[in-house]
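Take a look at this single chain in structure tokens; it is the form predicted alone.
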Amino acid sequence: MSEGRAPERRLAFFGGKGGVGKTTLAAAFATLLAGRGEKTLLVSTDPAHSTGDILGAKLSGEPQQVEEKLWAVEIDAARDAEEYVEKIKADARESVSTEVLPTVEQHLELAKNSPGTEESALFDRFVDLISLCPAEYDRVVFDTAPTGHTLRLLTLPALLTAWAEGVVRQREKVAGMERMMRNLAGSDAPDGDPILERLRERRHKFHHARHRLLEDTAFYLVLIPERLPIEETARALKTLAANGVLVETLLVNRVFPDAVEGDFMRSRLEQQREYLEEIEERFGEKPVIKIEQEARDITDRAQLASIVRQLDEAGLA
């Protein structure tokens, strides 16, 4: 994979620990890129849900603007998984036979529920909106759930890929023996196939977002100067080197200001040292950017202007 730096890249995912401000960076980013004249899409795949309580926007499923430049939408899984089933439960109506098709319905309603089904469409939903880009947006910024479960999300296309190829393979192999097995009858059925159809089209999706997510993506790692969110940093950086994903940036965020009083908060301060030092060290190959703890929680437009300002004098794109 090229080494690429940003601003080659139009997709940009910040991952990390929950809680470490993961949503406020994004959101601060898109409202950079938007400030320079850039068409930007936030999405937001966190189940948590708040970009759209800073940006002051009541979001939904689909991009809605919030300002000049600036789109944002915030994914629902479990809506979304609900319209997954129902395509394919369209498809089985149309392929499956009227003796099997009602048991295939109440397994497909029994997993509509799952974490998995919810995991599929909300996968579908990233690769539709990936696609958007550069057709409608200069640039899309993705604010993820929590590290485990983003990784799992970009890990997806290479092993969905496979998997299509070989079901693939397996359907065309049966379509050609249900063909022949008509002409043998003399049936003059048509040779449409909805279920090979969509998995042909499901195939050549995933190949689109593995290439994308290797050649156009840069991946921002949120993380805090604490134990925890250190080693869940260094985990992910491996993994995300082992499928090939760029990190471009680490950004600490909520590093306390030199100018402190009194003994807790020197203490503190002190132990907030040690562990700029430890991430320095262990991961100098990474450019590291400081984003300074504000006085008070991010919570709207107004206050997220010191976050865009600090991004923007990092030289950030």
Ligand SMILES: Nc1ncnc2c1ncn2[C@@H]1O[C@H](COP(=O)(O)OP(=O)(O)OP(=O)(O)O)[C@@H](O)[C@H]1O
The other form holds:
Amino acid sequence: MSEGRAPERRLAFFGGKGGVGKTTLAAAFATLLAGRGEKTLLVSTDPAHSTGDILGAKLSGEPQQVEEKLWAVEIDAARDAEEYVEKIKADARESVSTEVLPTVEQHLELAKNSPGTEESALFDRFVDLISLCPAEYDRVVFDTAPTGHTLRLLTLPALLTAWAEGVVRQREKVAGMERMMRNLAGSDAPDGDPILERLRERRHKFHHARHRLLEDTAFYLVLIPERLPIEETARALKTLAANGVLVETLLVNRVFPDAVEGDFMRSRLEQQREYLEEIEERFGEKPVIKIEQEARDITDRAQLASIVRQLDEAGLA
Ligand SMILES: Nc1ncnc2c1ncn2[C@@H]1O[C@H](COP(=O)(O)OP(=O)(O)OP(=O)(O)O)[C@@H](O)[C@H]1O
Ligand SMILES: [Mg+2]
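Show the same protein again, this time as the form predicted together with the ligand rather than the form predicted alone.
Entire complex below, previous chain first.
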């Protein structure tokens, strides 16, 4: 670790506007860490399966080893949302009366397709994967969806903790009432309360995840030297700061090499320089690392190696 840096954090999130290079840079960072001997898990949420393509492996919902110290997993939020709803349905079958069950099931079926459900399912998976570190993995690198979505995910634990607490309290009240009614009727109380148990478990999980996101997470914001990604970065920095998430470094991707030729390319280079200056001016209190625009898309490990080298030379840890 170089002098003056924040203490090393074991969880890394790569975020930024659509298409700026989150998947590419997250894969490069995970490869770099693994190359240094840290047992690393790369978590992708990219529905285009590009992480698998870059690493030359067919990935699934379970972590899979792709090189000596590198594992990768691809989360499918839609599939997870389905499983998640099925789990809740199973709980409901155990604990609600047969008269209301069809209504509850219908309601859950509708919930399956709402974006909030996918987000919760994704968050649940993130929380599970976070808990594998440091026991199973030294580092976990999350390649996330575009900024807005990721920010909601990171701020979700704060909301969910409060929500889960409220629901647990409500449920405790209801359970107390139910007990009282049963006593009045002279019937025996059934063992435990599966819903309450699950809610308590979730409350505990959210609470723990929130702690890890505040204490053990570094956020890497990726952008390219263009107007809209710069503005999105400004917004993301504000939101992350307001939620106590540490932004470790800004990664400016697709920076042209100096030696471009032709009027058109020189003009683009000139424009990029203006944006790069603006980035330094507006965000310069954070470390800013520049990654070169390669001649071709990064679609395999050989091409990724150049990006890995650049991150290494920039001292990313
Ligand atoms: N430095 C670079 N040089 C050349 N091509 C690059 C570079 N960085 C990324 N690319 C290419 O740009 C495209 C988008 O990159 P990537 O998929 O990593 O972006 P993303 O931010 O993950 O996108 P999304 O928001 O859709 O998930 C890919 O085809 C990738 O190969
Ligand atoms: Mg991506």
